[in-house]
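As a starting point, one isolated chain is supplied in structure tokens, in the form predicted on its own.
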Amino acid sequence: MWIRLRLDIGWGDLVRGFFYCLKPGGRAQAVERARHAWSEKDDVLIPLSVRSGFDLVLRALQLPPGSEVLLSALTVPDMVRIVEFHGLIPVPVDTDENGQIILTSLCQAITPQTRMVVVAHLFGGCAALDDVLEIARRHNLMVVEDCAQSFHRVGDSAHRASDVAMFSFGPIKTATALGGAVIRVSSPELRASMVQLLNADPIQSRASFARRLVRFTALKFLSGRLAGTLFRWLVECLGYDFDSLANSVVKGFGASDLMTQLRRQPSTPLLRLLRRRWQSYNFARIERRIRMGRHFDARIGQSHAEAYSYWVYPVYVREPVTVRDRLRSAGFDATCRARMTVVAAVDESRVPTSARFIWGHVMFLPWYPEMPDEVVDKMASLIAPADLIAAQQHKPTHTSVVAGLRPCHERDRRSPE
């Protein structure tokens, strides 16, 4: 079976990370050396994970409470929680199936009390920002840009005009390092702000993150096609849900205690391999994937923009668990499920539609550069075009919106008084 949980990370690089876990000393060299490998400019920070990087943006900010932060609708449920610990108001920004922000929601969901827009690139897509930006400002609203599932290069700084702009490199993202991230701000007051906070909090233990390389360096084993399909047997023989087992072995941070969790900082093993990835990952992996991504889209009737990295492999279907079931008879391990959620509506005029239909209509596939053409070409062969769907409800009308933007649902932002 074709597993869909594969890391992208190499033995070697594992193999390195346990190195680094008995290297001792230089953290501070070790800072400067990971910073200086994403960019030579001095405006990003590198902490433990994105949630982390949000968590210090929020923390540094210090908005009153009861304030709103408008959040994609489909987003991870650890950013809705980090709002809500901060006293703050999570509201949900439709989009399509593309991730686009629906720029109508956009202005329906700003209200006098509204800080923030986070902005989710989603399933390797780029979200186009210029109309949310200038709606943003007029408004004078602070952009934050989630990239964890959009990184393509080292260096990315995201949209120039935006606040922030954060960069994962959790377990199963592109070019993972097991953790990290990288928190672009444009701020150098509100930077400052971050660094002083991310400085005061405990240093992640060298143990801590060798024990999370011996996690996975047994899951990369155990995704592999014969120790994957094994596997599977035995956790459903045993009784146990695969997709729920598969989706709680790879998340960062557990359940409980969450924000204690991530007001750490980084390990020094941690900044040691993140510098190695970005100077020794290998690029072609992301170009064999879109190069893949842009086939299949020919095989199915479907189409992506220019800029999508096909980070994943999204594919929405009239009956998702009928076809999943049948991909995964043919040995193909697709699912239904992902770590993600649609934010819930605080109001009746404030309702993500189309998120929510989108994300009841999703399937996603297992998906790797690994793939050989003619693997990819069968699992094409199992959907037919009277699985598809058409998932976006709502149009973009990012022309007649922007252009009206004043009477932007008769919301005019205002200062409190």
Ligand SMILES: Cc1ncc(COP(=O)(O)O)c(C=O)c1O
Contents of the next structure:
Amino acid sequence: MWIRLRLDIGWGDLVRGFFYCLKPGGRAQAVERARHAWSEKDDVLIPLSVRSGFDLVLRALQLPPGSEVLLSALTVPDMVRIVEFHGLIPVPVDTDENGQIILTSLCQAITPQTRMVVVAHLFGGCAALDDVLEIARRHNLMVVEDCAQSFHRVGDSAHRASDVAMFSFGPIKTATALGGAVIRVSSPELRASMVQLLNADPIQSRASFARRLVRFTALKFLSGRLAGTLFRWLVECLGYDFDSLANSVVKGFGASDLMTQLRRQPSTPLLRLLRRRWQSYNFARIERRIRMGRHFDARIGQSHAEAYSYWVYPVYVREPVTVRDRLRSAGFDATCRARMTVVAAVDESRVPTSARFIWGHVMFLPWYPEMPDEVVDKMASLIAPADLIAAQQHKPTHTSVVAGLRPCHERDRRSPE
Ligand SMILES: Cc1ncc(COP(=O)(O)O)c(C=O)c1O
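Okay, that one was the form predicted on its own. Can I see the form predicted together with the named molecule too?
Full assembly next; the chain just shown is listed first.
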């Protein structure tokens, strides 16, 4: 079985991580070195995760309670929780199948209470920002780029006109260090307040990071082809749902007391590991992913923008569970469940219909550079043109299409989102 879970970290990096846990002292130097390994400019800070960084932005801004924060309609649930935790109202902005913001939805979502728009660059893509920025500036909104899924270059500062850009190095990300994030903040005042808040937070302990290393070392072992197949078989024999287990194992933080877990500074060994990853990451892996993606696109008749880096490969199909099962019986651990969510609409006029529709029809393939061409070809041959939803059907004007199809979660009651 080609297991979906593959951590983008080598055994050598994991061993180094353990060594860094044992190496005493050097915190101030580790912070400086990590920052400079990313950027020579003094415009970034390194919190424990993107979620921690986003929380820091909101802590520093102190927006009036009841202010609205616009979010790309597809995001991870914790981003929504963080907004709510600050007494703010999360409002979805509709996105298409490539995570592009639908501008009419953005304009409809803005009210006098709106203060910020958070644009997620999804699946390894790059959401176009020029128009979003122009609209945001007209309404005096701050623009935050969520680049958690789109890292492809050390030192990236994303769109030069955005206010904040956030990159994640959590467990399932490209070049993971099993945690850590980079937050680029344009305003020196905002950055200074965030640094002050971050420096007053408790520090993640070395023991806590060492436990994380143990957990993900075990997971790396279990995600090999043979061990992974046996592991899946064992989990299912014991009556558990492998997808739920997989999603919860790679979770950066436990479900309880999210904010306490987020409000910690990264430990010294994590800072050292981040620097090591940025200095020695093999970017040919991303190039390979892109070649695989282009080839797969051609095989199934899809296309992606030039800048797409194929972090994951979502396919939008009429019957996600049926196609998923077909792939699974051929040895491919596809899934139609992911850790993301569609942000709930605050009122009927601001429902993200496109995001809801595509999320009900998405299937993710196992996807990593180690997969040989013939395996990628075989996977493509299992997806028929009739399985796919045509591009124009993703658009928000698809009421008849929506009515004609039952979403994935309705058809597969055994494994609800
Ligand atoms: C779109 C998006 N935003 C934010 C996050 C959170 O990143 P982190 O785990 O660094 O907090 C993720 C994590 O998967 C993500 O996919």
